[in-house]
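Below you'll find only one chain, the form predicted on its own, shown as structure tokens.
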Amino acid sequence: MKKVLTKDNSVTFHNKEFDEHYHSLTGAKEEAVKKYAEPCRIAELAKSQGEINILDVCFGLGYNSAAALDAALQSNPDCIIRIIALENDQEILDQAKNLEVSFRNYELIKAIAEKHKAEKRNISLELLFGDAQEKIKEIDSDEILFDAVFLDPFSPKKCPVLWTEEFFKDISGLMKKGAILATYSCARSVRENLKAAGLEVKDGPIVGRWAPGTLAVKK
């Protein structure tokens, strides 16, 4: 796995069986910042509510989730969090254990990599690890719903199994009213599988490339 640095510092990865990189060469940091943590109002929401729940689908480096963390704790220190992750990549897992990145509250993220669980007084993060499509039916919509999805597997293109409409439907059935989920994508299937698993899309921020991400509201 070949390790990469981004424009902005930050490091990511290649990899070889989809042959594409983890997150976006013009900046890893400021893509899980930008496209992730911002417009799903995660500073917002710690503020407002003082609880959040969170759903990262393909936790990788734990960049978004990391993000999400600093923002929440930096609006609210005595924010209740709690992240439910999807991955199936061990390799990446590892990798993101021996990293040293800025974000304030990655050492919560090295420990879920290792141990698929970790807590800090008014943090909770669990990783599920396997197949998303799978994983994500083990979640109990009677005993979590949540107020922000991160949605961030490779391209449609060369994972086109986790950018259905049934798996969008089942994101979408753990999504409380008025939920954010944010991605990098703008392709049109994905827009109308979003919008086909009930879900209200629009444009989302444009960071680093031509194009904008997505959002989806739940109506």
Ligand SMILES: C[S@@+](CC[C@H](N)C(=O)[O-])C[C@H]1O[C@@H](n2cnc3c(N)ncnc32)[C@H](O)[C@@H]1O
Contents of the next structure:
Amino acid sequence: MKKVLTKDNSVTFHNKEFDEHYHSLTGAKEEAVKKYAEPCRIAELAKSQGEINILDVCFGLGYNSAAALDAALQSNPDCIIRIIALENDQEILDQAKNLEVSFRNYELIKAIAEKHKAEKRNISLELLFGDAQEKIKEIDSDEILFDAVFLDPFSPKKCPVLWTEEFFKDISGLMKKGAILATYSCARSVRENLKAAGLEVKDGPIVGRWAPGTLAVKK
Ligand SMILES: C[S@@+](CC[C@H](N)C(=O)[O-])C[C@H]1O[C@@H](n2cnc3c(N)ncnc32)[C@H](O)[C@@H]1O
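Having seen the form predicted on its own, could you now give me the structure of the form predicted together with the ligand?
Full complex below, order starting with the chain above.
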């Protein structure tokens, strides 16, 4: 697994099997903040609700969760935060354990990468290790519904199974009304599948490249 420095000086990796990077080369940390934490309104929700549940689909190095933890805790240090993450590759989790990244709460990400569970004060993180299509079915909608979903698989071309209507229906069934799903892809097929799963689709922010991402809101 090759380490790569992105343009905002944060590190990502290149995955040989998928022949893709884990993040945009224009800035890995920037992508987590601008494409995921900000459009999902994590800071605002932390303040207004005082409690926030996040589903991080394709956890990788955990940058999206790290950006969300930083935003939520800066806005409201007492916010109760629960993150459930899906990931199937221990090799990338092992890389997270040795990284020096400038997220304030990355120690929690390192803990979850190692033990698949981490708790600190008002924060609880749990990683369901295995194929996201199967693991998502283990989450009980009677027990938890999410305010925000980070959808960050490799591209639809390289990893089509995680961009299907069926998978999106499983995600949608776990979202609160008004909850926001954010993803970097703006592919037409992805947007059609999100709509078919009962979500309202809008443009996400344009960050570091010409195309916007996608936001999908639970109706
Ligand atoms: C684009 S990277 C995610 C980057 C990550 N969000 C981060 O901040 O570092 C895609 C991730 O999806 C994971 N993945 C690929 N196929 C998967 C599957 N079927 N189930 C769960 N995770 C999968 C890969 O191991 C990889 O970590």
